[in-house]
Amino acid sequence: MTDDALAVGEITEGIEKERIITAARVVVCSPGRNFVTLVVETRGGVVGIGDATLNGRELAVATYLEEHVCPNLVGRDAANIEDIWQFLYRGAYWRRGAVTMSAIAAVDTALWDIKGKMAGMPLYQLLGGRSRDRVLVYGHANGRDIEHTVDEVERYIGLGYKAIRAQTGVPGLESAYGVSGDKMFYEPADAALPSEQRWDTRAYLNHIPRLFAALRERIGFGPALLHDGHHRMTPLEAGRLGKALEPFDLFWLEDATPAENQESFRLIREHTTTPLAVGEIFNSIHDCRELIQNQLIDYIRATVVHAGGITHLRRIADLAGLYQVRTGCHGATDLSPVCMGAALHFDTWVPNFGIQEYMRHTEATDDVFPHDYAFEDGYLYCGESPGHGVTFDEKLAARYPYEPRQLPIARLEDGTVWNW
């Protein structure tokens, strides 16, 4: 071997040693709401940040990471993202599930962050470069009644949004999904033990078409409008609502019915041409394979943090692209800015992009998670910082300790537990 070859070999070996993971730790904090953050360090001093937040079950993921995942990371090469993903997924006899896949997602996001920083490139470049210059996003407008909701939609239009999700209170019900006192930072997890809310699907079905009739009368057909059914309808009820909403040109009807039985969406599809979106609670390609292959949905809403990270979300998006299904990733405040930053790089790359949910974080959250992405005129722009462009202020996070909070429980008027 020549001296030059020996020198190259020594340099390569040195670089590889710099990539070795030396530490992985979990931080749970609550700057307005709870977040689970994974910090991965390499021998060369490069740090990667991942989001592992699972709303209402944060400590379950944190414990899984601390007890089962982090000890397996130390000593591994951070560059081997695919191998580590397979190790954590295939290597675990008990696969899938929200806790496991959120933990894997945190590792995957942190490793992509490290790879970008070591390459000196923004994450979207590592994925294959830009498919677009900016990412269309939608915001959340809600009100106690139709008139209030219409006013809120107009306010979001004034903020620059070109797409808005509209939710309203329902007459006769004390609470309705998506309606909150705080109109910018909606957080449904509201108590240490679940609160219970009454629900009446019939009242809801009769009321929602009136909302969108009022909206189109006031704002016209320029802005895109979305609505979230939040899994509360049967397939036939969802078909009925979709049909009633057809004159109002919805961008999509989201989570119309629980998707454990993927075939149930066929019945909805037979009754309406309103576009359908689902998937924010999916954590595997198997949760949506039949929905995509049978073209029973138009948008897949799986997200980085709950679907196993960028590595696995790419596979879901590639499958969806074969069937002209577009992405519409979940992006509520129960995803930290770390996940949002990673999602925006994914959105910038993915060929079959549709839209990105964007619910703003509080000022306290933004302080704990400084980031380089920015909103302008209805779009989000990912930054050019190496990695995913989001950092983590651990000292500041320590000022916001974990606060036990769970999501509500829904019951029908007769007391039957229903889908919240």
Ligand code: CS2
The other form holds:
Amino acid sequence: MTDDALAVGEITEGIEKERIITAARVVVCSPGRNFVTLVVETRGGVVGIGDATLNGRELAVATYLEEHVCPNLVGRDAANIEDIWQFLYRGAYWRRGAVTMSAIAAVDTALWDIKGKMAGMPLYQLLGGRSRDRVLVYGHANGRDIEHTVDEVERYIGLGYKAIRAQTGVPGLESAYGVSGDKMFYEPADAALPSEQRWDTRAYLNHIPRLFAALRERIGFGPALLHDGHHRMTPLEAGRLGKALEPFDLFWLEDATPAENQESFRLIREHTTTPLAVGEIFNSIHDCRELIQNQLIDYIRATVVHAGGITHLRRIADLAGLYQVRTGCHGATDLSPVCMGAALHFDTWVPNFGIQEYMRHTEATDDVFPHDYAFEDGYLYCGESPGHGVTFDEKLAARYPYEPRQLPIARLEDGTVWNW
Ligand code: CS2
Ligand code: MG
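Since the one above is the form predicted alone, can you give the form predicted in complex with the named molecule too?
After this comes the whole thing, all chains and molecules, with the earlier chain placed first.
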């Protein structure tokens, strides 16, 4: 009997024994920041790893995996990626949600890693091969004021970046989203219980166009510039900012307004031609279906770890491709190098690629997750080793135990909780 003839999900004597999953375990470590990593082992000794990190809620995903997912994996055929995905999604009955989808993503990523290793092929080859030579990335420049931010953007240009996200402090506000002391390794999850920050949208709206005017004045129109609104504006306010930024040719304005109500992006669209990006907190194709089908966005930011792995992200990208929406995968430091490695293979294959976010991980993180992707002159290159090309030094990871950390919250001047 050939493998193809086997009923899916059925464990029979006929399955190639080496593909049977013999163990699945979760490791939480904190080499600079917290990461949740799933390790899947097969009888043949091939090991796959997946990222399950959900910033500030790490242990929820770790427990979901340990208690409800790992026991279901042992004994299954690691080759049946699609069937295992459907089993974990439909089989849970409780669909979607960041915790569930991050857990499914970790399994999916580990299984693609195993399939690549067994085939002796890098992941992008399994997806359909190369659509491009290299992956355009954007880095994060930020400063306490406009002058400082412009200097930082210039520094990123000096490092080779062709696309740079610019965030700046706002007069009258003690802190602003995206502005930090450490200019290479931004980490917002800063305390065991959430720190609180004041927010004032009017001050922000009056200030940001000045930043981009100063930037274009200094650096010209060569480098691409991006900005993240981090869900702080109403649709009308976002429309106003987008319009004000039009002369400065933004690559995108990100997370202009929260997207639970996908229809709200229509109001922004009616007021500006600044390209819109959204989706880093999406976990399902249903979170972005209307945004894509109504052409209310230009870039979809969903990525491997929070959107159900390669298997589901591919579906989102295919839907987006029908409407000329391009990808712009989330790539903050709270997504581990495992997610970045998998995302780079996805980016190398996906036909409707836009850009990839790239925030560098600390040296300690890179030591725990040795990888074969590399940055050069504004681009990332995925490696050629089989699977996604990222490994996990579990021994070293054990030296960095979990540290409770949560993301901050934002409040308006009168104390009202706002979107962070
Ligand atoms: C941000 C993230 O990278 C981005 O665009 O919005 O840094 C986000 O704040 C973090 O991923 C939250 O965990
Ligand atoms: Mg963002």
